[in-house]
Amino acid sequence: MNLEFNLIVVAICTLLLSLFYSIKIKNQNISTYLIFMAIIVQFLTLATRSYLAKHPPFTNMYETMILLPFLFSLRLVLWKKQVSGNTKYYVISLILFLDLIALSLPADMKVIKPLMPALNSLWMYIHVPAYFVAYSSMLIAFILAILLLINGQNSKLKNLEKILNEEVKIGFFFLNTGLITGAIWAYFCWGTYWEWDPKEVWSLINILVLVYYFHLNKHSKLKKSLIVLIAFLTIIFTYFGVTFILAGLHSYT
């Protein structure tokens, strides 16, 4: 656990340096190089956790708090157009926030525990990653929606809506993929595709909110942005609120 802690601290320091070089020094090349370094450190953190736990690093809250920063960091270097300018700074800030959450979680949430039988399934390797890809896209969409609401008339941001549409489509596709594969997984585990479990219900709500997005007029920037904000809030509640407030079949402890 100490090694994981140290690696997360190194990743935080590297990302802070990246912000410094990007904002203060105005050297984007060094900033990008530092982000690459952070990605390597984050990958080592995940690899360490996987090796010690003997399972993929996305089976509890702590593990996902070290997985999401890695995925978001990849977005910074693999899709530069979508996360350029102010968007990049917001994403890095969120990565730092998630890393700080990982460090501050109680020790009992970081303890390695054997997987429950229900989690020992091939479907876990499809279902869970699909949701995290969706979360990654919806985070970018959330930031873009805020920028559109604040600077909607700025000519420099004329491509924001196009990028927003792309991110919402990706998020919508993978949210559906996660829901469908989860239903199949549930059938093999519980003998039914749907149990009206809180996590299932809220996962469906996420999708239904986004469905409305695709029925809006293509020029409805304000409405589109508001729908994305609402969808992101429902996703946050699905992940955190349901986990800590609403007990159900997905309450693996």
The other form holds:
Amino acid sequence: MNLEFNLIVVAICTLLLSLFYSIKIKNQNISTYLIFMAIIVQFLTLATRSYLAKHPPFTNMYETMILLPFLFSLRLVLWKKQVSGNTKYYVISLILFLDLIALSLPADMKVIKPLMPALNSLWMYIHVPAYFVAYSSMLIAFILAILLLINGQNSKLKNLEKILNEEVKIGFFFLNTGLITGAIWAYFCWGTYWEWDPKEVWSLINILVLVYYFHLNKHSKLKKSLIVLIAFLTIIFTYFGVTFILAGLHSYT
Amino acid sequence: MKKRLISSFQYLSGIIIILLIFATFFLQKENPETFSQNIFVKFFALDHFYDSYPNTILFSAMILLIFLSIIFRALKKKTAVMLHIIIALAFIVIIFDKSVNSQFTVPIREETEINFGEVVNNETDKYNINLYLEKFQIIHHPNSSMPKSFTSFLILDKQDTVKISVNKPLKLGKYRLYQSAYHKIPLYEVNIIDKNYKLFLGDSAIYNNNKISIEKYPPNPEKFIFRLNNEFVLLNTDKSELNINNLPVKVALLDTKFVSIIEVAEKTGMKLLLLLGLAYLFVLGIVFWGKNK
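Next up, the form predicted in complex with the partner chain. The previous block was the form predicted on its own.
Next comes the full complex, this chain leading.
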């Protein structure tokens, strides 16, 4: 546990340094190298956790709090053009925020717990990562939507709308992948592909809200941004709200 | 027409979203006698929404809208038409499955057997199979009380041994058998003067025209009672010497056996649904990132 803690602290320091180089010294290359270093440290954190837990690091809240910063950091490097300028700073701030949450979670939430029999399935390796890819895209889309709402009339931000559209497409595709692979897994595990479990219902709500987005007129920028905000709020509720407020078959997540 | 269809779709999906959100905050009930009498809850069937007519009607209306949008050529791109046909077909298969197919649980105690044909109420020879639960096995994670897996070892018609475990169901014709849950059941030896009985919890026997049984103690289901007609005595954990109506009774815990809870599901159209799901993702990918957008 101490090693994980130290690695997260190193990742935080590296990212803070990256922000410093990007904003104050205006050296984007060094900033990118530092993000790359943070990715390696975050990967080591995940590897340590997986090695100790003997299962992939996405089975509880703490593990997802160390997985999401890794995914966001990857996005910063791999999709450099999409996540540039102010968006980059927001995403780094968010990574730092998630890392701080991971550090401050109570000890009992960090305890390694073995997997229950239902989770011992290959489908977990497709179903859960699909959702995390979707969530990371939707979070970037959420930031872009806010930027578009604030600076709607700024012609320099025209490219943002295009990037927002791409992010929503990725988010929507992987939300569907998560739902469908989850249904297949549930069929092999519980004998039913759909149980109207609160997590399932809210996952469907996420998709239905985003379907709205694709049925809007191409030019309704404001409406599209609002839909992304609403969709993201429903995703937040699906992830946190359903886990802590509504009991169901997914209560262990 | 296109605008009307799209706005109808938006209103409809808006209603579905709102009702689904509300329904998740209501405890879903199955018994009509316990349904809420509140006018709002009753009208939208919020406390049994998932199995209600409003739910089926709303999703059926969605299918209708999709077909109307195809018929009236509201969708121009071929890939978009294909995507919507797949969605509509998937909804049809789901509605068909939910209204026709069945699913229920069957408990099987270790070292006992059930006739599968009787369980599924299917008299054809194909399902006249005896399932004998040879043993139930739980493997725990090292140094943990959390089970890693639990498995039922079944013997089919005293010949083939098959296993059912979580995530690994058994296929019997059109049925699939899933390892759902398990519990333990105690076996007691009851001695009344010169007669011995072996009774599982819930079993009963007759002694000199008196009904004897081992039952759960209603105020605390963790404890058990020995009942002789209407008289009952609370049992100790392993051994009890009782005196009921001047009758000396000895009750001793002999053993505990597992009861495996098997989920039996009849699912037709699952292969089609799986195919539609994968086709949906494939076509969605083409719609989003294909060359001929």
